[in-house]
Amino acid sequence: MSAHTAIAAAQPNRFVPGYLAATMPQSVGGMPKAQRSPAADPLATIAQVKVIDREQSIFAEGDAADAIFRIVDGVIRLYKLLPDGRRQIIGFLQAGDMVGLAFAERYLYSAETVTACTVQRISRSQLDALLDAQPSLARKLLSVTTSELVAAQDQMLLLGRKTALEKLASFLLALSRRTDGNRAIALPMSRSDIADYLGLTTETVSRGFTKLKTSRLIRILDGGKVELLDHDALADLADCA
C-alpha cells in the first residue's frame, strides 16, 4: 500500500463520501512565492502550475481521479449534482487548500473556479512517490486533513440546526477567521453560490444580507467586499442553534 493510499484509507469520509480539502501549514502551503525552496515546499517541485479563468472546470464529478490540486491564488467552489438537478455547494476553497487527496478511482463532485485562480496540479503518482520517499511530509498531511474533516462535520451538524440567519452569519464569521479576523471580507462568490452552500435560496440569502444590514451588523463595501460591523454580535447570532 502506497503512503498516499495509507492517508486516504485513515479519513473518516462520512460527510461527503470521496471529498477532502485542507490547508497546508505554512511549510508545505500558502507561503509568499519568494519564500518557497524546494526543501520548505517539497510539493512545489512536482506541481504543474496552471491559470484558470473565472467559471472554469477544474474537474467534473466521476472524471478520473489522477491528480490533485493546490489553490496558489483564488477561490474554488467544490459540490455536487442531486439526482433532481439541483447543486449543493460543498465547499468554498482559498489559496493553501488543496483538494483531491481522498483516494478514489473518480472524484465523487465537481470543482470550479470562481475567481480568475492560480492552481498546482500534482498527479497522484509523482504524489505518491514523494510521500513514500518523505513519510514525514505523509504524517502532516494525514494530521491537518483528519483536522479539517472533524471540523467539517462539526460546521455540518450547526449549520442543519441553524435559522437562515444564523446560517449566514456562521458563515461571515468563517470567512473572517481565513482572513485572520479581518472585519472587511472578499465575498467573491455569488448570492446563488452562497445560498447552494448553505441549503437556502438566492431569495432568502438576499434578505439575510438586508437585515443583517439594518440592523447594523455589516456593512456591504464596493467590490464585493462585506464589512463586519459588530463581530461580538454575528457571533451570539450563529451560537443561537
Given for the second form:
2 protein chains.
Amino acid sequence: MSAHTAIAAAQPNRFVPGYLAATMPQSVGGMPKAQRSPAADPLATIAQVKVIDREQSIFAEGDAADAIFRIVDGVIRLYKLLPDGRRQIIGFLQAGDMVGLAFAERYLYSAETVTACTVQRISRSQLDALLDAQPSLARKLLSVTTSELVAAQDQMLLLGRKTALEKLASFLLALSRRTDGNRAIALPMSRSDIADYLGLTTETVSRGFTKLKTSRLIRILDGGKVELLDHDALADLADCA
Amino acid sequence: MSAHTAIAAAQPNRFVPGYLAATMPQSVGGMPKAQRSPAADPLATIAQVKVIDREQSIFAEGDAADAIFRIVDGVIRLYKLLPDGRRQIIGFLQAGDMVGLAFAERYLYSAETVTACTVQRISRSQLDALLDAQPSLARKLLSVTTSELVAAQDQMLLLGRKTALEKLASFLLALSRRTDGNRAIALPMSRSDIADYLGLTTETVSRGFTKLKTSRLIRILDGGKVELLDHDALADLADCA
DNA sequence: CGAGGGTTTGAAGCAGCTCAAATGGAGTGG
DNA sequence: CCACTCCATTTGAGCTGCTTCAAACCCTCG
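Taking the form predicted alone as the starting point, write out the structure of the form predicted together with the DNA.
Now the full complex is given, and it begins with the chain already shown.
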C-alpha cells in the first residue's frame, strides 16, 4: 500500500468545484464510506475513470478547460508559475476533491500527480447539464467552494505573516486534521513541493524539520510518515510564535 | 467627493457571497449603472441600509455570523490576526461586493471600514429563505465565489513568491483593473493597510513607492491618488522580475 | 501656529535565501 | 547480496532583501 492510500482512506466525500485552492485547513465532517449511496453521487454515473502515473501532468495553466476531475485515489498538486520559473503550489488534493475551473475558458493553474492517481474525468458540458437538471447541486457546490475560500484565506495569513517554523507546524497540523487527527501522517510530496506550498526553499523546510525533530515535536517514521509527538506545542507554534 | 467614491462609481454590480477574499485581481465585466434593474436585485428589497464612519468595525472574527453585508459605497478591509497581533489583510472590498460567511456559525475574519461606508445588511435567515425561493441564485453565487477563489490564488502566488516591488506593482495594476483600467487610481487605504495586504512592512511599502516614483513608473497626485505612468513596465514587474 | 498622526528616510540586524558540499536511501545491474 | 548510480535531503557558510529601530518630515486639523 502506497503512502498516499493512507491519506485517501481517511478522506470523506469532499466535493470541490471550480478552483480548488489550499484544501488543507478545511475541516470536514467524517462520514464512513459505507454510508455514501451511489444515488447521491450523480457525477459518478457520467465520469470517465483514468489511472495516471506519479509525477504526470493532468492539465496545464492556459489549457482549454473542457473538463473537471474528481480524485478517487492519490495526491495531486495545483500550482501557478511566474515567468522566471518561481512556483507557488496552491494546494494538495486528495480522494474526494474536485479540480477544474467551473466558469472560465482556460485553466488558471496547472495540475500534476504527486503519487499515482485514479481520477474521474467529467466534461464541462456534462457538468453544466447536470447543474441544469439538478439545481440543488449548485447550492451544495457553493457551500464547498466557500469552504475552499476559507482555506485559501488561512493560507494567505500563513504566507504573508508566519515564520518558517510556524508555516511548517501549520502545514503538519493541517495534514493531521485531514487524516482525522491521526498522530502519524503521510507526506507523499517532496521537500521542494512543501517549500513551494509554504513560500520557502527546500533548505529552509529541511532545517525546519530538523528543528522540530530535535525539539521532540515530531518524529520521522518509515515510508515518509511523520508522527506528531506534541500536538499542543505544534498548535502553539502554528497559531503564533 | 471622497477618494473612495471614484472607485465605487466604476464598480459594476459585483456580487460576492460567503467569504470574500482578495477581490483585487478579479476582472469584472463593465455594466453601466443604468442597466441594472431593481427587479434583478432581490437582495435590495430585504436589506437594511446602514451608514458607517471610517475606521469602524463592522464585525470581528469570532462574532456570531448572523448577517451578511453588501457594500453600497466606500471601502472595507477584511483581515485575520495572529495571537501576537500580526495582521493579514484578506481583501479590500468596494461597492457591489458582499461580505459575510454563508455557511458557518461565526465570522472567520474581521471587517472594518477604511472610508465612510454605506452598507446593506441582510440577515442570514433572510438570505437562506431567498436561496430556497430562488434556486438560480445559488448558481450565480457559485460563479462569483469561484471568481473570488481565483483571486485568492493569485494572492497566494503574490504572497509566497513575489518580491516587495513585484507585490507593489501587482497591487497597483489590480487596483487599476478594478477601476476599468484608469491611469489614475485612488488609494484610500494607509501604507500600513497596504503592507498588511502584501505581507510587507509599512517602511518597505514606502520605499517601494519611492523607487517606483524615481523610476518614473508612477506619479503621486493630489487626494491620495496615484497615476500609472508606464503600465507595461509595471506589468513586467508584476508578473516577474 | 502647534499637536498629532501618517509617511519617508536612514542605519543596523537578521531570517531566510543562495551556493556548495556531504549524506543517505532507493533503484539497478553485476 | 553487494556495488554503484542517481537524486532527494541534510548540513554548512556566507549573503541579502526585508525588517527593525529610530528619527526626520510633512500633512491635516483644531
